[in-house]
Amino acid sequence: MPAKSNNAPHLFQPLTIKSITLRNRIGVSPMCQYSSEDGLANDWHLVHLGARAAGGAGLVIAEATAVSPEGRITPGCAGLWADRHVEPLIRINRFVRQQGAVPGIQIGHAGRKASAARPWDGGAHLEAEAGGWPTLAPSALAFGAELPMVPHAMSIADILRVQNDFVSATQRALLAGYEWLELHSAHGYLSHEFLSPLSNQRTDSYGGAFENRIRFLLETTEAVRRVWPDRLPLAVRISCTDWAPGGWDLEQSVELARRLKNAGVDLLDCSSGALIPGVKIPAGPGFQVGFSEHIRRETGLATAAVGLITDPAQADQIVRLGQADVVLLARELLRDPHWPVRAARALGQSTADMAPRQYSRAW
């Protein structure tokens, strides 16, 4: 966990992890834009991410980015499976840094939830004639509901290939200028599918007992850490609970966090759910913050809190109470890219290093 200063930490106190210092504890949570063509970033991504950096966030994490074409959620998802994806990201990251923010990226594989239509096109699995593709998962179990496609149960060779894809994407992320890397192991995508007994019914060394179900993520993390420089932070996002009987839960998350810390992970991004359809989640303001607090307290690993955090005082309290080291906002930053500047003013903090000079007359 990062060393504490003499002053009690708060939302606008800088945070240093490894060689990277965030100007404040506000981060842009990775949010899929479904606006890429063949995985390539474009002007939309420059404006979307650049606006949040100019709005004062300390950390700007690019959307879930596929490590292979088969790992995309939709045909419009971002990718890092080819060298051609790097150049447009360099431009975006240069701008993000110029605004004083740290550029980060989340890489992942959608597993059985891949090959879906964009949300505004219904979000259902795509048939082959509509541009769909075969999906992979730990076991041949469909997600269900609007995603009924039965995935191919991964062989050991498939597992190794996907892990190598993560390593290659990590190397490209470094070339693209990212300074913060997050592995996506939440929300029912491939790595989460390995973790939960509800989606993993394997009988080999990647299924069954807890030690086996966490193997895919631990091996992937270790492989990524070998190529991602030690001076740069490595984070992992998990769903801390499936909110379902017999599924992944908080206590398993605590033990996983201990293993990830030993594997070189610097921060755990604490989300929840989305493994199976039809689950009732008690959503409300800050409803996932308790997961972050518990894991941070039990393991000493730095954490990020996410989920319906909208009010400046609410976000500040999360940091002041030691419930998280970073607060990640999603929909609130879509509604207001300048939320960090507004929050600083509401909390009586300086906006000197946050508001762009070009906008100074507005503040």
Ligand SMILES: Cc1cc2nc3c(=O)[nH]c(=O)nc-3n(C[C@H](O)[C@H](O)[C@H](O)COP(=O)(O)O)c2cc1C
Given for the second form:
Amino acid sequence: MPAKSNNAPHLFQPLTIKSITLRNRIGVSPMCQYSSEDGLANDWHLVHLGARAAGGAGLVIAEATAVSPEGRITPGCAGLWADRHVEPLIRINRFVRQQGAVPGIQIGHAGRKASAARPWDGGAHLEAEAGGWPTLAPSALAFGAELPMVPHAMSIADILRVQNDFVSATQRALLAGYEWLELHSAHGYLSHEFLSPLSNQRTDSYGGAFENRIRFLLETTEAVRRVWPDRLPLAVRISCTDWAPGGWDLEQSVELARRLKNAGVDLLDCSSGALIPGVKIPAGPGFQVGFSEHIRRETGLATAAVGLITDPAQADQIVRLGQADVVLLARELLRDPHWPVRAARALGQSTADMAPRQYSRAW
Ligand SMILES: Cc1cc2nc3c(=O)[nH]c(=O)nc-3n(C[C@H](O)[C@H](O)[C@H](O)COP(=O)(O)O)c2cc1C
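Compare with the form predicted alone: the form predicted in complex with the named molecule:
Shown next: the complete complex, the earlier chain at its head.
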């Protein structure tokens, strides 16, 4: 390890943002479970999120949770559009906290990618007879491929209503005991659809110039920040590039990060892609880490890196080199909820505050 890195933060160094301290830099990336009915969390979510909290992650971010029924990707997606959604989440979050992890949630609206079948049912747009519903987007442009439904181009009233839905969902997330909130503005869902010129061809103040395309997200962020307490971290996930000519790119992401920082965002979660089908993505180990590193260096905003991070030394290096403040893992934590404990052992770090004492004889 180079001398400079010895004093640098590492994977198992706690991170404090606002009043919240993560016990380490490992987060569970939000992962749709498609297992809700009417948006409600149930025992599956308790076990799924609870197991990963017990597995030692510092941060457990619950799946993309719809701010309105029409904002769900599938009929099985989680929601926070009604007060009844809060109670089952309180139980889950209490358990996550008891395990020493910070409970977080990602809220979003699926835009033109809503009204789809669950992935294990093919993932294609649902016809009305099969339980589908009309979709909304900045412009009446279909995603294509298995999602051919042409969305309704949002009126200004639609925009205000969805922004209000984000605010109401935020208030319910607070009541549910979440301590970390992430706005979903990535992967081709509604907020990302506003950002990219490939999906936003509006001619009003929400389309065209960069300033206009970022307006939906900035206004939503500002409105959310007004009701999400100052003491709690607010994150935004973006796709740092569409990987497509004429689309959203890293340069715009840097400028957006500056604006989001000014709007009170504490961390940018740096993902990529999924705005349009058929795009070639050079996926490989840590392939999105460079976006996080660049944005962190250029703007001074804290970042999370995500995408094919599977190896303890790789994850540790990302933090030590200042490429990100937090690493988020998705599929590797599905394969092994105890990855954080394994990683600590592999890196010679203490597992004292991570491995549940019920399991202490295993380690
Ligand atoms: C089952 C599954 C569900 C996912 N759901 C979401 C989601 O709700 N929100 C989101 O932003 N990304 C979602 N993703 C993407 C992951 O959060 C993550 O960015 C991606 O899988 C890359 O990380 P990985 O290589 O560690 O899996 C999902 C991924 C998987 C595998």
